[in-house]
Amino acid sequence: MGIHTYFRSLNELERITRCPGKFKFEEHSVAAHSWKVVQYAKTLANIEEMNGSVINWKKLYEITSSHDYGEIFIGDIKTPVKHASPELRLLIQQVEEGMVNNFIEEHIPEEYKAIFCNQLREGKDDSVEGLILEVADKMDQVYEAFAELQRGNTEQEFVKMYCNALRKIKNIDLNCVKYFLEHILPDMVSEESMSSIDIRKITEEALA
């Protein structure tokens, strides 16, 4: 019982595989994904700050580092399934939030419950920090899918993941998104590839 239970539960994030059921050259755990999202978000927030935005860094680190904690209870549900309909997405979110809240209620000491509820909440919202989290989360989908396509994986799931994530990113109005599209993404698609899929072409189509 207590916070020890929370600390022990973090090990489970290392055992949850991203994009389950598909052939992958490289497996990624939810724990590794969460760490990368923090790194992306930190850099994206620096870019935003250099362009005049005020960043609540405490909030940013809290929501990015804990944004997928609820997957301990429901696993990694593939994006096409999760977003098949707004109703389904809402139901999945309600189930995840309910299970996180139950965990907090059962295991976290009373004096820390409010802190955990705040830190483990759904962090994606219309604040600059919430939008940065959204971009960082989608960026990791882009990088994971790109790495598979680059090495010759022809699973259409990764083409969809790559294109859908790019479409989501381009529609978020942040300076760091502009920087990503103009400076980082071109470097990515310029790398050598063994893929039979024209990565540059599908990138251009996704951003059209």
The other form holds:
There are 6 protein chains.
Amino acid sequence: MGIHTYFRSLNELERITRCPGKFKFEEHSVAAHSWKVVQYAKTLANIEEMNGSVINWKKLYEITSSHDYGEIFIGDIKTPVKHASPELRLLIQQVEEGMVNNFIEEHIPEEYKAIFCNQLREGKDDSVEGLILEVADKMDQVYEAFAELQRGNTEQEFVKMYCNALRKIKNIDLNCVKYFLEHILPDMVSEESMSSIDIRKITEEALA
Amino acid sequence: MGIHTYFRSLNELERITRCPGKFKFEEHSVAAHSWKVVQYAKTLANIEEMNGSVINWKKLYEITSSHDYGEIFIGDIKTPVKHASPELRLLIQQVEEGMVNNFIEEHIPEEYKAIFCNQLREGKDDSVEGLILEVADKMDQVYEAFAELQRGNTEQEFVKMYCNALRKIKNIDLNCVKYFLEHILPDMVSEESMSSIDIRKITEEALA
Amino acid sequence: MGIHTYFRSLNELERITRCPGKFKFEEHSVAAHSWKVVQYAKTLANIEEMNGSVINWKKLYEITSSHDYGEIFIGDIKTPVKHASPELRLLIQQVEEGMVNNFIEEHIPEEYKAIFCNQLREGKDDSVEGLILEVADKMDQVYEAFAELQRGNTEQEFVKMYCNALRKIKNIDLNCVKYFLEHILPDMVSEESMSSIDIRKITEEALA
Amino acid sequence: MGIHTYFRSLNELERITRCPGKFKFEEHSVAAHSWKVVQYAKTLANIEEMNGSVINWKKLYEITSSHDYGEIFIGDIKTPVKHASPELRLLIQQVEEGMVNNFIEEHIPEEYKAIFCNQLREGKDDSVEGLILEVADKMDQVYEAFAELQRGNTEQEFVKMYCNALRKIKNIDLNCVKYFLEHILPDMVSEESMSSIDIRKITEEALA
Amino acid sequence: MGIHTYFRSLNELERITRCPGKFKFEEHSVAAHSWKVVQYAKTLANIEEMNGSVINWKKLYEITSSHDYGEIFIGDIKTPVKHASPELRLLIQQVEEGMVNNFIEEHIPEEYKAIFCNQLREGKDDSVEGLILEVADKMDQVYEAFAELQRGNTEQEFVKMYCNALRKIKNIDLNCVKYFLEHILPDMVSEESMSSIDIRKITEEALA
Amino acid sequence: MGIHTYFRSLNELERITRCPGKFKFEEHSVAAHSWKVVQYAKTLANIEEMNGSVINWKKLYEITSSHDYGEIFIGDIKTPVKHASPELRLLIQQVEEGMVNNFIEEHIPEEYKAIFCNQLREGKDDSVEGLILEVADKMDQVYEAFAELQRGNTEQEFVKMYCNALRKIKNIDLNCVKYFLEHILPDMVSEESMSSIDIRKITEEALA
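Any chance you could show the form predicted in complex with another copy of the chain after that form predicted alone?
Expanding to the full complex; the earlier chain stays at the top.
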């Protein structure tokens, strides 16, 4: 039915909740998460650019803004499932891509098909833009998990999410990661907290 | 940690929303859905028993009350994904069962392991109890979809859900299905409706 | 209008909130509560059966799954009101039963009336099934209250609910109660907690 | 503990939902309902005063602002229950009053007890202020029910609520009732509506 | 369209959230806030009257019940904005009053215009009623902020709200203020709290 | 405290509701709105580029992703207020900009100040990127209002929002506007609708 179908479908990501099931003080929609990733990525790219990297802003814009569009078709499948077996992870990715491609084939007019394939492709490649997307996506897990722990959420899930996301970030070799770890994260860790968990300590362990 | 971990986890199904993404006038949790399935199944089994069938009530109790427990691990993966390919459907089922088994292995004391394996097994087999569970599960889709259509929800998803569930029900050879189609469904269809869709007509087509 | 009216009404218990008025970190519907009671009862009955008791599974199924159906007519009338005077408690019970009977009279076809009278009767009698229902119902109060206290809820209501429910459970002479007190409750009490209340201590006092 | 306990308890009426169970497009708390009753009563009293009545504004203030305070203790017990039998209605009223009196006895300092007894008394007597309160309370039922019907809610409950409230209003002999029926209600009835119910017609029947 | 438009508009204040944006354990609507202000003011006026003051109850009723009606037109504009500059504060007040006047001009029948101008006027003048309204309005900020801090909310916003409101209250020369500070506030401060903030200390500093 | 303060504040836009007060079938947060604007703008820019325009993607990224950041400080001040008088509109804009500048001054490290001034500036200028932002922002009003009308919302507010947004869009001279009006809007208008309003007709009038 054309690009209208695509625009209209965006609304569905406002109604899909991240991390379903677990008790949370705050619920986040996939749409709001996606917007925050766009924001982090923008600032990370600015930092990267100030340190001499060349950023393809068009690519960065495309891959960050749509990076979770596929969840319209598969929902927020829980991380443990995605990782339950390498075959499953691969197959789920294939299905997600297949459903996105079907959507484009069915709804997007011929002359815009190539553009939508680009927009809705998996963006986390090894380019600087792909890496920034990966950092920004994990940063939002850090922020979400931190806010839960800080308010005294005792679910172990959020300790794991916080630590795993930090570990993934620190292994990415970008100037903006260095800035995040040296200037942004310490401000977060020094915030007042209700948690019985020693956030400073789990942060240091994750970064060790 | 023992059966406490199991009891505690039940709470998560109160926080998992059915049919995520689509606009709905009413949200339903997996826990509430499970309870309604328990209720329908009880009455369906009563009807079946009145018509001369022998019901294994222990088995029926076990399989209906826990039939969606696995969604704690995989969330409400959307129907189209499950059906995107036979391999995927199979693999998702294997993962779900694997995660349930892991849970039992890790948390349930040795002497109760067999019981929990029974309780949390896939119950939709060809026994009368398995068939009643299948009917009850689909009946809740009929009720959910009908309530949305009746209030004027224009999402095509609910037309599909309504018709597909009816088609599956009518192909199950049970006395209680006959009763549902002849005495319960007509009362539903004759309710007042805001829908621009002709519910009577799509019902007849689904049952044709 | 027939059994359809009954099935349709189940939905209302999804919209009735337990313990209205008090501040809670988590809201629970009567439907979700009912489902958890079904689950607890199933496992309690399994434990009881392993210890040599004979369980009437059909009866257990009937009384646990419908045990709060009457709240459709009277809402979740607060416990203190129910107990304000013996006459009131009795009269409220009479009204609830009267309204359930009226419902059956008006809506259920003649041939199913006896079945529905059985299903929707007050189930908490002195049979093993009735006692298991009582334990399962109180266990959900323990779980609900514990989860509030654990997260730092300072409402005294939840201390009372937790202690009263434990006191009622410990006075019921069943093998599954012994198992609950010796193997399940200790795991709960040893969980991490934000509470300024000493949960271990109030647990010991309630069980003393 | 003093008046603080009273002030703090007001918060609970923000969390008690009116008309629990039924499907509604909009939920209303008892606190918000109470505020709207205060507003209607004020305007009704102004109209009454303009027509020559003498209003005791202190009394009107007292009885309208606290008229549902007792629901903190008994919740929003459903209307059909209240009316199930004359004894029950009377007993529930006695319990509500008893619990309010206990509260005052226990928490309110000696020198303010008389004032709180006045404030929290049942206000719907035959004085002009008591009658205005009755009209204002029913007017909010009219507004709530109308808004549901207007949006296409098909629950018969709201038809009954609308008609019953109108019938009670029309039988109260006040100038402000005359104004409401002649000048305010017609504006409501002439609003655009999605309802399949002929609101004009049921209005005329209720007022006949 | 007449007074119906006014009555109908009241509903909008049920849907406007106080203090938008900040994380809160409890959301409050402007309507529920307004009702609590009506309640506090009533008791404050009773206390004042017992100490020999003469209260104009009609005026008190009018100004307290409608004191935030203007937020229907301007929403809950954040306090820092209102105070960002004296011109802005003044202009926002002018706009609010202008929009209220327009509303009256357009919708209220000629013979009631004067009454509505009185009802919807800014009530916080130097009369005893105006001062009581000011105290009651600030008391609700104290209660809202205290309940957040007590539950461990770490947002500095609520510390500021609590302290600023207390400072404004203590500078108002009324007997009821003396009663509040000597008898009500100490009960609040002595409640159990999860906060890492020393509420007693910030209370003393605010009152110093 | 550095960029952390900025990242953390993004969360507040998840909690600010668009169009507060009015009855809506669906609530939208400012964060989710912002994300949809980012998405529309990306596709609009693609269309514009295909028609020969040169897009500064960095600028487009910056201005679209942050275009409502100022609402953290002033909330969603209602459109009628913003337009109540030219002085007010100007002053509100000045205050918003002043508060954003204060935020940057206070929290953003010296070396990133210029970047944040750029990012958080008012982006709706006469450049192609500024115009695309204006179109995308208005398109989300069209989508929000349409979805309400389609479901039978009778609030006149949404008719006005729909028509005004369309009128602003059609007056912007861009190729992507032409595409929207000729290919996307007709698909929207031809969707099934519950509305008693003739959406096709009001669309034609707005575009006339």
